[in-house]
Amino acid sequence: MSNETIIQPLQGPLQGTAQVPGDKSISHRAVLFSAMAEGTSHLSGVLDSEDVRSSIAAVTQLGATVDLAPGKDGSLAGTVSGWGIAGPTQPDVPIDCGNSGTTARLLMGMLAPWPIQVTLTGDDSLRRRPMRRNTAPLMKMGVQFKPAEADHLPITEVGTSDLRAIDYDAPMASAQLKTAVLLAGVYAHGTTTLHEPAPSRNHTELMLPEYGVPTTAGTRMAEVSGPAVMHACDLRVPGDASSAAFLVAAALLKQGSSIRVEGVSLNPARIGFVRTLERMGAHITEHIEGHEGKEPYGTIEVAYTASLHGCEVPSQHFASILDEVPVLALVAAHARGVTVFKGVGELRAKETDRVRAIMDGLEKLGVDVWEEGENLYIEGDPSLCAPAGLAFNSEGDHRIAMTWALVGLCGTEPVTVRGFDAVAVSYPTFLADIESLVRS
């Protein structure tokens, strides 16, 4: 990763049509599902990322057969051919998972079922992210951990064919969790079913009946019967809504600027961002054009907004902004008034801690911003301007990397943003595409 990187401001504002690469979540699951089923499936629109990287990686050690190539969109398309009722190959070394917690946890899910030894590990970030929240449910469905009460990689799994299925309360609306959980109930004995506190995305309980396996979904809840089989399916991934809620904001931000993504996942799960923009007056709007298995898809059209006022986030509803937080908070910096965003604790569990890299790079910015137990509270002033010479640190983290970046592109001085190679993990493409929409 690069050292420092320096983001000129954008040189008019944005207008027109663009589209984001696919969505990270939906590029994972449909690798790694691919690879637990019977026979070969087709896939397109998969985001060419390190993170998704990770995957394919992780599934080809295990004994999956990959031929993904990049396409002139960018994203990547082929087949997998998946290990099926063999089960998955004894790795020879570790599965090294990079920077990648999804690739990690749910591993752990497909994993379990085989009576294979299989050791997990990944880069610095990775191995400080918490793992006990997957082991604890995991062990409770006969797999073993080594060490047996590890919170962080590397974790060497032992799974077994004899695998139980249990009703479990998550502690937390995690997707990641209840994925890797519902992945080692296809093959246990019986009924799972996993309760969230809070709703979490819901990819896994939309694109398991795709691969065969029928999953009951609810509001805070999911459960699948097994054994069963996952078989081969065909699937196109649509654009993730996290990496256009950064060519949003940017709109929002850039005077004059009115913008269009096509082609994006629209899940109710994943647009938490677009509800919180209304709540904040931001002229928004999407529209659903058609579906990928279950999966809405649409255009997201968005206008910049002079008049943006602060609001209220809920816990329960925290979940559906999980990533796309930080840069909400740029946005609430430039709104009049107060935004409170509750229950941010598990923004400490990612990449970095969120929580802490949000206060310091608003406080740079002159905002005043502070932590009340576990709400962040921003008060924002529409005639923010960033001063000259300022410089952030990603902390290798993606989202606070593009957040940062932004004040820059959509302010009148160049900003220095230290390791912003770290956007390689979910959006490559990330500048280049909102360069594309400036109409000077």
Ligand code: S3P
The other form holds:
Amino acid sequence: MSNETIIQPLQGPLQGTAQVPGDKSISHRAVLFSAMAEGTSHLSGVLDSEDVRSSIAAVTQLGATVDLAPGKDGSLAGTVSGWGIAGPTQPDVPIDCGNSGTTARLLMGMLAPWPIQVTLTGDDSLRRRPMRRNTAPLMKMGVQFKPAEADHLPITEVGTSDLRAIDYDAPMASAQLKTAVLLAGVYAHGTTTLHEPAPSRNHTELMLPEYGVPTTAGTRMAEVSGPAVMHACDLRVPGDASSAAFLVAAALLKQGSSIRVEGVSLNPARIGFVRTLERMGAHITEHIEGHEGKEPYGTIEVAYTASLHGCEVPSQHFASILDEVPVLALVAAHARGVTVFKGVGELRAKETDRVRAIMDGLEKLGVDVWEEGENLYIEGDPSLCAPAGLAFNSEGDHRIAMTWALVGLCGTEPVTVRGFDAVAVSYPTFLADIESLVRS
Ligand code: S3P
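Mind pulling up the form predicted in complex with ligand S3P next to the form predicted alone we just looked at?
Everything in the complex follows now, all chains and molecules, and the chain you saw is the first one.
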């Protein structure tokens, strides 16, 4: 990711209506759960991005038949025929999960019930990310990992047809960890329960029943009883709230803007950024219009707000803004007073160390930003204006690339973003979508 992209200022305010591509978390699950299921699932609205392509390639290598093709709206639609009760086939070569933590960590749970040997690997960024959080509970269920103590890919997994159900206290709120344990739990004898310190996104609990597997979900626990058989289902993926957050932030930062983002997931576990922006005084509302399965979706409306002010974001809200902290930090840099994001330590384990990446980028903008323990402080300034000639580095992280691109798009001077092509991981049409809101 060494390319340099010069991002030019938008020529006017953002106006009109946008749709964002399919939700990344739900798209991964739709592909992966369909691959596990007995029968043929019909999917639409699936995000066509590098990360989701990693999941598609992985399940194909394991014997599922994926026939998904891009439609007119750019999303993938078609069928996935799963391995069902026959199980996945032993792949000849390691599975390369690319940049995708969700692919790697969910696969660990999916492979747990099958006595085959599979090596998982990924790109440089993914090979630096912690994996013990997933292997530890799966080992308690009877799965073997080689090397047993490994925290980093490549890791080889050998599953077992004799999985033990567990009652597990997760050390951190992580939907990828929770999902891996629940997916293994589908095949274990008895009830598998996972408790988490704060509620992580709940797509797995909402989607497994669509595949014929009932789940019990509390605020900080989820449970599944096995062994159960997953059956194919029909599913449409709503738009990605995390992608919508970038359009929303652009509208808030570009004077005169007023936009609607339609067809976007409004799952409360994913729209913590709307709550945070409300606390900053933003003109923003959301309306639920329907459900895809159990996932609520609808419209977010937002308008440029001149009088944003800093706020405190308590650590119990962190899981619901996990992927949005970088872009919220940029908005906070334009708000009057101090914003504190509490309990953000997990951001260090993302595609890059996002705490450091946020601090480095904001410092280039001349913003006062500091950390105390696990808390990130930003002293905002409504008159903040990026100087000419700024260059940022995405560090291969899609959300960091889009955050610094907004500095150029919403400011008055072009900025350079090195490694901008990382946006292909979650939002390949990011620039085109923002620019189309200016022309419409
Ligand atoms: C995801 C969970 C989150 C999030 C990631 C996608 C998922 O990570 O950051 O982008 O689809 O389950 P955690 O496992 O830390 O919750």
